[in-house]
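Just the one chain here, laid out as structure tokens, in the form predicted on its own.
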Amino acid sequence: MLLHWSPRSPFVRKVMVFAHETGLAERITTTRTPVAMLKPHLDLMAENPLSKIPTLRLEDGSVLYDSYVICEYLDTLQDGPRLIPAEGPARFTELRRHALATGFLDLLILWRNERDRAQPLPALMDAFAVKTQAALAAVEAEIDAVPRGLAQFTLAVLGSYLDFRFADLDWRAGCPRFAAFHAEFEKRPSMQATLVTEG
């Protein structure tokens, strides 16, 4: 399988952490595919018209995109217990927690884009700050109850992305449980193999 990849994308990292945690990383070849909001990647668009990563080309030539879809596919290939529950309340709790984590990442990326504009819109910057504090509080409230699985991996990636792009937020100060979780999970081989770089 071939994964369109970037060393700085938290969504790509989520897929790669999932692949390492399920023992599937060696089946994935990565290819560096830079994407930008203002510059569509025309070659990538032949496989993903949205010009977004991660995009995964399967062994039969078919293509999957969106990090959640790719992770759910990988979950069907592994031999261990499913990391995305197949049914019942456990499935919807997992999906809700994943939605919180991935939606938080979306918010941070939009915030970063606005922050980097020549003239950021003050009202929008304030809204991002308010939403971020609310999202951090929600993560802190239930991080200890999140089992090993997609949501947990995404929350670990979220903590690292906060460090990488928003070090000035000092998010750990108000989130001791989330901070403790992240410090421990960051030691895992899956996280060490997918460290964020400036490259």
Given for the second form:
There are 2 protein chains.
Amino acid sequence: MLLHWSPRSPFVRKVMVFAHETGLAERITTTRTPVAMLKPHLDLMAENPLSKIPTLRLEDGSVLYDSYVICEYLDTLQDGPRLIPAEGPARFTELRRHALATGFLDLLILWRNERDRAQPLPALMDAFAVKTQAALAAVEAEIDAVPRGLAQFTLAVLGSYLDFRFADLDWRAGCPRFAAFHAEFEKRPSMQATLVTEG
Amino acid sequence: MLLHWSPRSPFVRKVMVFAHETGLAERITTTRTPVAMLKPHLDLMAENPLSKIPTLRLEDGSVLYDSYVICEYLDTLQDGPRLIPAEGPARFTELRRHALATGFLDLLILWRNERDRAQPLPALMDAFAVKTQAALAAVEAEIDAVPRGLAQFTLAVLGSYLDFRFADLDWRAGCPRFAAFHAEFEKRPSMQATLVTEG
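Could you present the same protein in the form predicted together with a further copy of the same chain, rather than the form predicted on its own shown above?
What follows is the entire complex, opening with the chain shown before.
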């Protein structure tokens, strides 16, 4: 399998953490495919017209995206316990928590884009800040109940993304449980193998 | 079930089309919850800290989001054939097509926000236009192969959203098959029951 990859995309990292946690990382070849909001990647767009990564090409030539779809596919290839529960309340709790973590990342990426503009809209910057505090509080409230699985991995990547792009936020100050979870989880080989680099 | 709803959100409409197509619409009570990028909705944020709709409150008080998660949940409540295939290649094709349609909607919403700013970034406006053409071409290439299901419903909502917010694009010009699909699908009761209104 070929994964369109870059070292700093949190959504790519989520997929790679999932692959490492499931022992599938060796089956994935990565190709560096930098994407940016301002620069559509024309080669990538032949496989994913939205010009987004991660995008995964399977051995039969078919293509999967987005990061959720790729992780669910990887979950079907592995032999261990499912990391996205197959059904019932456990599945929907997992998916809702994953949507929280993923939507939070989407918000942070938009916030960063706004922050970098010549004239950020003050009301929009304020809205991002308010939602971020609410999302952090929601993560803090339930982090200790999150089992090993896709949502947990995404929350770990989220913590690292906050460190990487929003160090000023000092997110740990109001989130001792999330901070403790993150400190422990980031020691895992899956996180160590996928460290964000400036390179 | 209580759905945080607004008449113009394409993601809300997707959920409501799904509910109508599965005979579940009568089990959903809607409450009008207007959200905007610039104005976090504080009451909604108690249930979804990201301040996004659709957000669904179940009878036991638990909450589901985003629109994909809600549709998958609704699919488990209905008696007909699954509208999101449960497994195998059919599932991943459905999910990838759904990701195309949903990611396309995300792109259009960002494009619209950019267009409405005092000083849109030309490079960003160009990037949205390029991706939109690529995404339309991708939809056109496979629309005739898309079976009844979540991806199909989302593509129908997408066509209507293009009409509503991007009439200038004249998307039908290069997409005769997508246009024919849309013309037929929009006659369905599920689409007629969820018409976008300015109200």
